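The chain below stands alone, shown as structure tokens; this is the form predicted on its own.
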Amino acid sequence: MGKIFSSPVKNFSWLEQAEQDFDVIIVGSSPSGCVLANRLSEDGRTKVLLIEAGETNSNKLWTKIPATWSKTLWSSYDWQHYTAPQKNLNNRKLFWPRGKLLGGSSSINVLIYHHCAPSDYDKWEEMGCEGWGYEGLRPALLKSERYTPHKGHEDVNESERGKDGPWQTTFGDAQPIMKNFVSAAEEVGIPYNPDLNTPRGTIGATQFSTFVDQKGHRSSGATAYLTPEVLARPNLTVVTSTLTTKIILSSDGKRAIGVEVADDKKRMGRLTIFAKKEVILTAGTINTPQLLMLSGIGPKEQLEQHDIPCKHDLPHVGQNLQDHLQVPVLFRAKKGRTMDWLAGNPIMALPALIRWLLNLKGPMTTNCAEVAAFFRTDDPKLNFEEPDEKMPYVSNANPGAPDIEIMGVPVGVVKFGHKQAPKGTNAITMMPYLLQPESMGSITLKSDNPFEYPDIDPNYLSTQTDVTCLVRGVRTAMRIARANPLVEDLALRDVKDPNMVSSEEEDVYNLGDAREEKLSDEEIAKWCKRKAETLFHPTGTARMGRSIEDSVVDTKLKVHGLEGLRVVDASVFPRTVSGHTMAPVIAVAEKAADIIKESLNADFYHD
């Protein structure tokens, strides 16, 4: 009994035995949940409960080491979702990892720090989200960050980066072959950009900033915002292994007054916990709409299909799903030029691990996805042929923003690192992906059982614009591989038809071995449909907007038509961003915290 009550992080058993008295209940310790738990409890008087279905992050070694992020996938701290069969991807079901522990996906992802394009946020404001343009969000981006300069990146303007926030960022030591990637990208027409995180935008080739602290450890939403000092606050309670199964509404159905929870490990027991002020959903793009619908808040027709009484008809719950689709293209490399030894040779990797354990940093501090090239596929300098002169290609990108990113990785990536590249080979991987897809999908219920995962249908490549854009991204990756100086590091071959595969090695390398100029768009598209995967960036399923007619929440992130209920996670994005979603979602949470604190303060003074 004493152990249950003495730990700074509680579990379901604690809830069964403790007195329950909370002002605010936050559902989900996603990065945004961690931000809100910290910011809303810092006044010392607001009693905050943060509920997490997964485990604590404190004893998970692979989540701490930047280079071992792929070992967290398919683990107990990954929700391990899969999509519905994708008709435009040969009916494949795609694996969707999501973090199931404190910090959510910020504890298992690829550690890329990226503001994305200023016009992404200006588009939000154009769509009716007043105050959520770039100038409205930039202060939150800076507030969250603590940037540490790095030798070799003296061309980064420190005044344009945050310096006092809790979330630590820096640059790592890029591999020589990845520096050659950046130079090769310049050779094919993509300019060098020293820093992707400025008002000047994100087009260009460069090395990524990463959220790694000065010890070489991952700086996640949990490690940044739920420090031991924060967890020790008497007015903050954090509970793990507890699944929220329902939002409790008042008898008149107009206000959220609490939540129903269950023991996630035992999958049993039901407790009701009440919130005096607000319930805030930070459960993510999949779990947030699922929880809303399980609570009778969502599309009436869908709820009735599962015998769930509709308490608040909200048609856009679970709709407007967008995700970034990528195609890993592996290129054979000369021996000694890559980091394949780190992933495929435990004996060689052991000294690097020991060095990291001794706080001496080293190779284990790489996030592997070290560099990238951002560009527009309608850029005339890239000289793409029009697929149909009668219907010219029109990019879906925002003004001045890219529509493709190509990530460069100094290892051969097969199944997110879960499988090794063919024995005896060395490789780099380029991952072109769609930054502004036209395709939209949905999250829908399979049943009224909160323990059953919902149906995830991203509806990938449902428009010709998306197909053309992705094919042009792949073409550009293939051009970069054969440009100087990168081509000198590679061991490329000359395959005529990449889709004629007779071995595992050919299945991995054929496209990288082919010559881009000899392939038709149809041949590349065929490869894409066999090989495309998610890049872990789902957004939009409880999006922000003007009214119930086009969205789920308003510009204060309050659910339309209900009091005491907000959503603060990537599901509120009105439209996806042109890059990596972690910095944007933490900025949204920082801005939301200020909005919510103003409301709570008004309530306290009123009380």
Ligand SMILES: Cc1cc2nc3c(=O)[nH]c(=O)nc-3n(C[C@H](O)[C@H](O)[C@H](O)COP(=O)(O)OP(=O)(O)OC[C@H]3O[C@@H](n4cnc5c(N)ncnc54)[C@H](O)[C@@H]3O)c2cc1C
The other form holds:
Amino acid sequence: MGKIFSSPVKNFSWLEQAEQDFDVIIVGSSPSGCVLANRLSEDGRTKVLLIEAGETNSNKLWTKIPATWSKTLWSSYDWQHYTAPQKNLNNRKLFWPRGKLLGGSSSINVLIYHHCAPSDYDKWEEMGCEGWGYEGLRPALLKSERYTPHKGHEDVNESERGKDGPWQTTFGDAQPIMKNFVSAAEEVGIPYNPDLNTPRGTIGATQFSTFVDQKGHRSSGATAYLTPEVLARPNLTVVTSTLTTKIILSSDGKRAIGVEVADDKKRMGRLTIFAKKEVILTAGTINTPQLLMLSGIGPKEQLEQHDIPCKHDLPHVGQNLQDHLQVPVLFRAKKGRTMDWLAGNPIMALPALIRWLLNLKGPMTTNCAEVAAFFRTDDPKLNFEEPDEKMPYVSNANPGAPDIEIMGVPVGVVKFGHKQAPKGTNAITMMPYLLQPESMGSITLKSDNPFEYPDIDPNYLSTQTDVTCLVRGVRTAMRIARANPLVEDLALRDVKDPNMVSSEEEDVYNLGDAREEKLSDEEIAKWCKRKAETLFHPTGTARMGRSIEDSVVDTKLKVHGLEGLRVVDASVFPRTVSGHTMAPVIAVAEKAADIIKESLNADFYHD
Ligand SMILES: Cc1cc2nc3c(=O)[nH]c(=O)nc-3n(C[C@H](O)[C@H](O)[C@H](O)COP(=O)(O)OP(=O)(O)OC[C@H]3O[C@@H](n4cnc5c(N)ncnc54)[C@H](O)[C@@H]3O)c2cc1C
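Having seen the form predicted on its own, please provide the structure of the form predicted in complex with the ligand.
What follows is the entire complex, opening with the chain shown before.
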């Protein structure tokens, strides 16, 4: 407790009384905000202020234990967004959690460490983002990482992983049933890949690396980059429970000179803070575009609808939203083969918790999403039927990259892990998801009130390619479940029409119990529309690109047409990546830190 009270992290009331003298203001402690707060203050000279709407991460146990990540959802440190009704998903509003605490979503996420596909970044370069191809970003991926080898993964080439960075990664102990998932994936034609994070790319089936430290604790943006030593720097100030409500522009409207903030808990007390050199937005894919628009920077027509004077017409703010859509498919398993005992029984889980608290690691160090299979749905080895000979299916994948990932989880995942498999049953879950959706949506304002959440419309499954791709992903999951050796662990039945549901148990298991080869694409698509959920990876709403015509920021991550204002978070991705977004975001921030330091150094030289 003493540690918490002596925390160097400040709050809004401190800010009200503080003497203001900041060179750089960073808005939002997303993983990229944490990277920048660390890197920009490491010279001991640049005075940095990091502003976070949520609280500190230091006293929140569920954020530290890898296995309890889902307990953070719907908590006081989750923003708890919901999308607009999705017309292609039976008009459902989907739950979108986002972390509201130091570290942002990196403090509540599933801890999967993934570089994604090299050609994802080459695509960025092709789209006009010079220097942001794989060769340009790989040094930043390696700079951030401190990989600790793990027994059973001797086939990972350590020299291809980072070893001196602040962000700790390793492997956990996968359950035998999950190792059988990997073998079964090989059986259906997806090769084994010992390491998803190399220049050779990410196609294949394997166990995930996770961002877990040597004590078995989560290594988040906050724990890795905002260590007690970093927080003790006299030139770094971190303020929590403080919502940034507006960016302040100079009187000629050409330069960002500061921000307006409010007490997030009391929802009042506006205060203006000035930045001598830069304001950097790292408030994430939802809040960054909202904040730009609240400040009069965005699509003119939309701003006028909300009586916000347009100071800088920037049509792409809030546009180009992409997200990864997944379908959880549960398969009945034999008793004793899964980890349902850990998820569903607090008494059984207690010894595991005590073991973890004593730093003895154990089952609590699993992130649950232990394994995955990445593949292309146009791979002839997987033998899918062409839907229409005249209009053959064309995958949206990048060259040599996958378009589907199937995650394997050794428990029955219902409601993101908040509910377990039906009583008396055991399950594993496979989550096929679209890696390169064509569907794009937007973040738009509901009002000019900074406390009101914006409208989130990811526009899921709005193209036939996306529907076909997802259906092929689900088919492959069903094939893996019926392949050796996994099928021996499972207790599958034979359901003819999965969409005929008359009990909660059937609602959970019908698709997993059905035979893929007997189902039409339409029958599978019908199930997907009822069950699909987010995989939590929104990107692109302030994307990087050539000009105001196609994007929001340039290749130095400066907002087009404005001085002193940058964006550095997942909203700058020109197009989504083929996997999990956090390592790419951290790499973007590491690279951005070098770019910003160079420009700050030039400024200091002129001062
Ligand atoms: C439940 C979940 C599971 C995930 N699992 C994985 C995974 O296993 N692996 C992986 O690679 N990725 C995962 N992700 C995605 C990954 O965490 C994000 O891509 C990453 O955190 C970057 O997101 P972001 O840039 O949108 O910002 P976020 O991480 O969402 O952070 C934004 C921060 O800004 C703060 N903020 C927002 N508005 C304001 C404001 N106006 N003033 C002050 N502060 C503000 C927020 O409170 C928050 O701290 C997951 C995400 C979630 C939510």
